[in-house]
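Heads up, the chain below is alone and in the form predicted alone; it's given as structure tokens.
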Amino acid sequence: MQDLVGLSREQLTNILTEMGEKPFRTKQLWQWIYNKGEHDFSKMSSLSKAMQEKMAENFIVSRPEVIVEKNSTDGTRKWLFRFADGQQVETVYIPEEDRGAVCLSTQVGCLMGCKFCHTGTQKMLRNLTAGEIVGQFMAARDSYGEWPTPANETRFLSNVVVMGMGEPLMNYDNMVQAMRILMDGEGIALSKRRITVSTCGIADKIPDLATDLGVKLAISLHAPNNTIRNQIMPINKKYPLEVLIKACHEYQARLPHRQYITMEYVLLKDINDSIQNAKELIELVKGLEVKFNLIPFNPWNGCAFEPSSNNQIHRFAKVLEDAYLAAPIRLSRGQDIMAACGQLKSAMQKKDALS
């Protein structure tokens, strides 16, 4: 049974043509799957009875299986999903006042090995398919009942951030196809301005992101110089900061309208949080349109790093702000449900091993 979720319009059209169906059926099926969220062919009323039966005999419209759903006191919701081959990933919804972002994973595990990241301790097993990436958002919509109906036009799941488990630019083609499906105007219809793709620094793919998608970019920066970044982010040895920053300039040059790049920066006590480090950052990003997202470190068992003090974080932020760089301090979210990437999966695997 072939899964239709994750197929491009062209792929879906080819399937229907082989079945002897007219091209207009692609639009009908696309809207049922991605606009209405329907996965039961017998409820797709604009399709003929014969076509409904033929589709049900040969195809599925899947969702990942929900193994665990956890809800935080601050409104964060986290899922541990399982796919058909048994592999698992995490997805998180992070709320704001009247909207929020769904954080999607792109790989099972991660090869990047960032020293402060819990997912980096998990073995890299495989890339997710486009359908598995899209399916996370669709399952989140199921959970919140946000498929449009005449009685429901609520939209809490308004944004997507591709910064869950894995490195998105190491699964580039599947990630791009998934984002194009999410942005398609006759389906889920997310604006490119509401999608952010994060990378730890796969520099040769960053300019392509502007050309292929035009979505927002976030860089997991976390260091102001190569010496520190080499210590905490192995990818820096392949793509040092001068190469990464050059790619960021190229990304902004390719966009029709320049937009800010978000520089993600986890503050680690006595590692990257000094006033001198903040001053180095100011020099590093000169000529780029950027804003910083300062992130207090969320400690986890087995990691030697400690969070910077609250006072030091605010001193660090003020140096950036005095240089007219936006540097909000991100609140820790969902700590009571292990919302940091990889924590819930590791906890469940440990529990399964002991049971």
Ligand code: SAH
Given for the second form:
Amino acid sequence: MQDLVGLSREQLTNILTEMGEKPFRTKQLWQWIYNKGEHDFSKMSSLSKAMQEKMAENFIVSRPEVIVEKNSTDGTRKWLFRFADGQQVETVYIPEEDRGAVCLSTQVGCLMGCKFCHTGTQKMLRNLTAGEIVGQFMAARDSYGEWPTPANETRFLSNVVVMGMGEPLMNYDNMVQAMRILMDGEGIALSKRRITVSTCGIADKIPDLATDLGVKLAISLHAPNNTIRNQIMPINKKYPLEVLIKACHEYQARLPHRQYITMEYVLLKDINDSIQNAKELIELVKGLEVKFNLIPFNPWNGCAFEPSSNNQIHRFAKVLEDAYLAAPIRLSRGQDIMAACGQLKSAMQKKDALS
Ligand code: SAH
Ligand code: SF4
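To test you: the structure above is the form predicted alone. What is the structure of the form predicted in complex with this ligand?
Every chain and every other molecule in the complex is listed next, the one we just looked at coming first.
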């Protein structure tokens, strides 16, 4: 049985044409799957009975299976999802004032090995397919009962951040196909301004994000110079800061509108949190339109780093703000449900190993 979730419109049209169906059926089926959230062909009432039956014999409209769902006291909801081959990833919903973002994973594990990141300790098992990336969003929507996609903006699940497990630009084609499905106006219809892709710095793919998708970009920067970045992020040896920053300029140059880049910066005590480091950052991003996101380090067992003190984080922020750079300090969300990337999955595996 072939899964229809994750196919591009073109691929879906080809399948239907082969079955002898007319092209307008693509639009109908697309709306059932992505606008109404329907996965039962027999309920797709605008399709003929014969087509419903033929579809049900050959295809499915899948969802990942929910292994764990946890609700944090701060409103964060986190799922551990399992796909057909048994592989699992995490997805998180993070509420904000009048809307919220779903944080999607793109790989099972991650090869990048950033020293402060829990996912970096997990074996890289495989890329997710476009369907599995979109499927996380659809399952999150099931969970909040937000089908059909409301035309207004009152929905909870209004934004997507590709910041879960894995490095999205190392699974570029599937990630792009998934985002195009999420943005399709006759389905889930997220605007490109409501999607942010976060990367540790795969510089040669960054400009393409502007041309292929036009979505927002976040860079996991985490260091003001190559010496520190080499220590905590191995990818920096392949794409050092000067190459990364050049790619950021190119991304901005390719967009028709002025779009700031979010620079994510996890503060690690005595590693990257000095006043001098903040000053270096100001120099580093000169000429780029950026906003910083200062993130308190979320410690995990077996990691040698410690979080910076609140005082130090505020001093660091002040230096950036004095240079007219936005530098909000992000609250750690969902602490009580292990919302830090990769933690829930590892905890579940440990539990399985013990039982
Ligand atoms: N691979 C992509 C997206 C997933 S990581 C990337 O690296 O950008 C999502 C964000 O969580 C990144 O900014 C990452 O640096 C940050 N992060 C990872 N481990 C963390 C931890 N222990 N505490 C706080 N933030 C962490
Ligand atoms: Fe991978 Fe991102 Fe974690 Fe680095 S921070 S190991 S790129 S998931």
